[in-house]
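Shown next as structure tokens: one chain only, the form predicted on its own.
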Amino acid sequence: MNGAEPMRVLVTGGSGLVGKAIEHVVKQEGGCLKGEQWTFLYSKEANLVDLQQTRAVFEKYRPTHVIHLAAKVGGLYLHMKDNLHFLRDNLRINDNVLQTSHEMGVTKVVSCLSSCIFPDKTTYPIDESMIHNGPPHDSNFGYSHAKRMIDIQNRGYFAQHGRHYTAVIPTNVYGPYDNFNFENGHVLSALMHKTYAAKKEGTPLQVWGSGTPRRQFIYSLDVARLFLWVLREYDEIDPIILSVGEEEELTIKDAVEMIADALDFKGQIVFDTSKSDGQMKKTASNAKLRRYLPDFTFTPLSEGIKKTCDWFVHNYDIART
């Protein structure tokens, strides 16, 4: 893409952990190019669920492409209880966030999936082809399918009007601006929390499960610089897997560890086995991203956990507790 083109580039989601990750890119890496100009949307400023409040802030904006990471999220037992709810109010909200693009004429969309979206019963590893090969796991089917369906929805934006409208889908991602909430943040940051606390308080550190699930975790700064590139440079309409390679792939009981030291954290780890491990792995694919960018080079997660502890430690006020 050429530089000089005034491109404008409207993030969804902003507020959230990888919204934040390209937030910084963006402003303290100079991942901003001559001519860009950067709009980071938080919740506050609309509710994308409703389509006269997306339509006014594209209005507003006038965006030339769109980074859509906006949806509705809970913990795990949240979604158990409310599927129909995540189903309708993510489906409303993609509809709204690709049709008005559409009616607006964005060059580009690139949307983030999940890898919580991939068919439960399934052979490893996963790659970008199998996302519709049988159903997702049933305790988040709705945001599952809902999330499936902007793949379907820009498979359509192309073949009808030639749109050329994306989705990345990353692994486990954690980093600055995550939720750190005990019930319902992500698995990394949730036991960063709970480590920083159970430090505190001298107490042992409490794991849930029996730490031998395996997963593919990725610094929120990579996939950050990822999605810049996809937005560049990516031209499928099919989604492309944003992952460590499979032999990066470790156990929550090593991850624990890493976090333990990271927070000098000297106490007992005990495993509560009473409580459910959820999926033994979800191995992904990387080879699609590797082919087009061999060279990219991954913070390790020894360094990527030590700098999200230490951004936890001083911003506990303002972290997502």
The other form holds:
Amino acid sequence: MNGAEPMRVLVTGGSGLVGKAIEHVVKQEGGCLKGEQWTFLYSKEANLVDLQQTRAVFEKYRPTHVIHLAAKVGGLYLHMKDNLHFLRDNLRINDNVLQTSHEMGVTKVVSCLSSCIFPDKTTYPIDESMIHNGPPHDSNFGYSHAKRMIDIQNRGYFAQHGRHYTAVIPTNVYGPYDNFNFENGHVLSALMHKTYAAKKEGTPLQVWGSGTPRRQFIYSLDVARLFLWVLREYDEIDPIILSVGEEEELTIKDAVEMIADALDFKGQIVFDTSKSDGQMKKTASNAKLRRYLPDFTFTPLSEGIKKTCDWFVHNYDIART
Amino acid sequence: MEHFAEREMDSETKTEPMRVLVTGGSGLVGKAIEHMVKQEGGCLEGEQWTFLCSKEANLVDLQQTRAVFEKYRPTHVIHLAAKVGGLYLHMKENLNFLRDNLRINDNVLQTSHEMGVTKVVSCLSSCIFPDKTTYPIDESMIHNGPPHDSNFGYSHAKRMIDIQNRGYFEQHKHRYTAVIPTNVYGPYDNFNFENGHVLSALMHKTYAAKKEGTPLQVWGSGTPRRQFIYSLDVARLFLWVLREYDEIDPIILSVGEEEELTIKDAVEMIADALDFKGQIVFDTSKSDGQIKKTASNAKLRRYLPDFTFTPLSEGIKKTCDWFVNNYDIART
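For comparison with the form predicted on its own, please write out the form predicted in complex with the partner chain.
Once more the chain from above appears, this time first in line as the rest of the complex follows.
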């Protein structure tokens, strides 16, 4: 990559789970190189569903690079009720960000997909070549199709304009600054909050679903470190999965037990099987990542859960609940 | 108190005659529907049919879309408008085809929803099906793999209509649906050599070759196989879908698999129809596009076992005659 001018990086969705992790790595782990400017955008500053606001914020910061994390996003139960809104708002956000980036000569955009967008009926493990090989899980088809479209847009910007816009595909991310809301939060965060509340109130911990679905969890700071590598070094237009290996896959029930340990919860754990499980598995392959970075070390899950629980307890007042 | 919105959405209750807005009304399928409605009794008593041209409203623009909906206040929409072209144009401009069509479709569907339109029938295309697939393709297979590379932008935008229809049904109970014609041909098509659909471009080339006494240059090898459907047949079926077809899932409008033939066979029919006796040359340096995209019309046949399609040689003859007689106004 030509280092003629230092990067001005704009991170959309800067206040979210991944955005905050990138900010931490940039500001506190030496992720920012000399002369670079990093701007972490919040939705208060610009509503990216609106084209004019998107353009205004790009004109203000004149980024050379964009990490595009902003999305309308929620947990399983919110998506099931609102698929049309998730589809339309995310299509609009992504078109605004990518088109404005193109018009303003942004060198590189790295967008954020999700492993939940993969085909529902599929062989495992899933890899990057399989994204479009069948319909996504029904529960969040709106969000999934909008996210998949980013990959198509990236191909279009490359085919028509030679732009190197690409995307990453993290599996289930968790960490500080997530949405810990019972209903709308990601699974681990919602469970941490529920466990904390159950402990405080002396009630059983009610887990929605059977606890049997299997997931690969990746700590947000690991995602952030990998995002910086993708921004600087990864040259493909095709996306790359950011995940722990297949052997790290475990059940929701296993994860609940780790959370109970981390928060020292000793009460009863009840699984409400009347609630939806979502997908039973979505095992992703990290072989492509490993070909590029054979030595990358992921934060062990129990350690990441402990750190996140500690953060949540100490920051309860500012956490999104 | 009666809930107005529920009454409006109940397509079974024929309390008011339909006001139908046809977007893309000046195109190949739009003109065929107009012919059916105005000249073959396709319009029922009291109905109002408006055929929209892009001059009247640019549907890529939301304000213009809203304005035209407010002007005509349709109860039903046949949504044909799209940024569309032949193989070679798509290959150069996939991003533009993606973005413009996503915008048009969102504007039309969302405005329809906001204004309480009872039913929207959109128009997909068999070119959007997965490229690597088993044959024949049916309606359940649309999203089972990437479309052919040549027009991935257009294809993904069109596929998105099916997702939007599901979203509008799930969230708002709207019965918005879509049809999937295979290769359509007929009067009023785009006959441009480069940007037109294959049969139309070939008719124009044959006409020009005959006039100038030159060989007929066909792009590609002539071996790809296609099912062709005459635009007036598409129009008749569109009216049936609008009035009778209740599913959200789309329906393929096509002749049967046994009617599939090669481009070369079609070229010979065109040469017959235009009485072209010169040399026919296949330029294999030009792309063929997809080699086959055989679609099943089993779903259509379950609903309409007795529907009679216009035979291809007859449809080609009628279209060639139209083209020759209307050369001055044809899109070339």
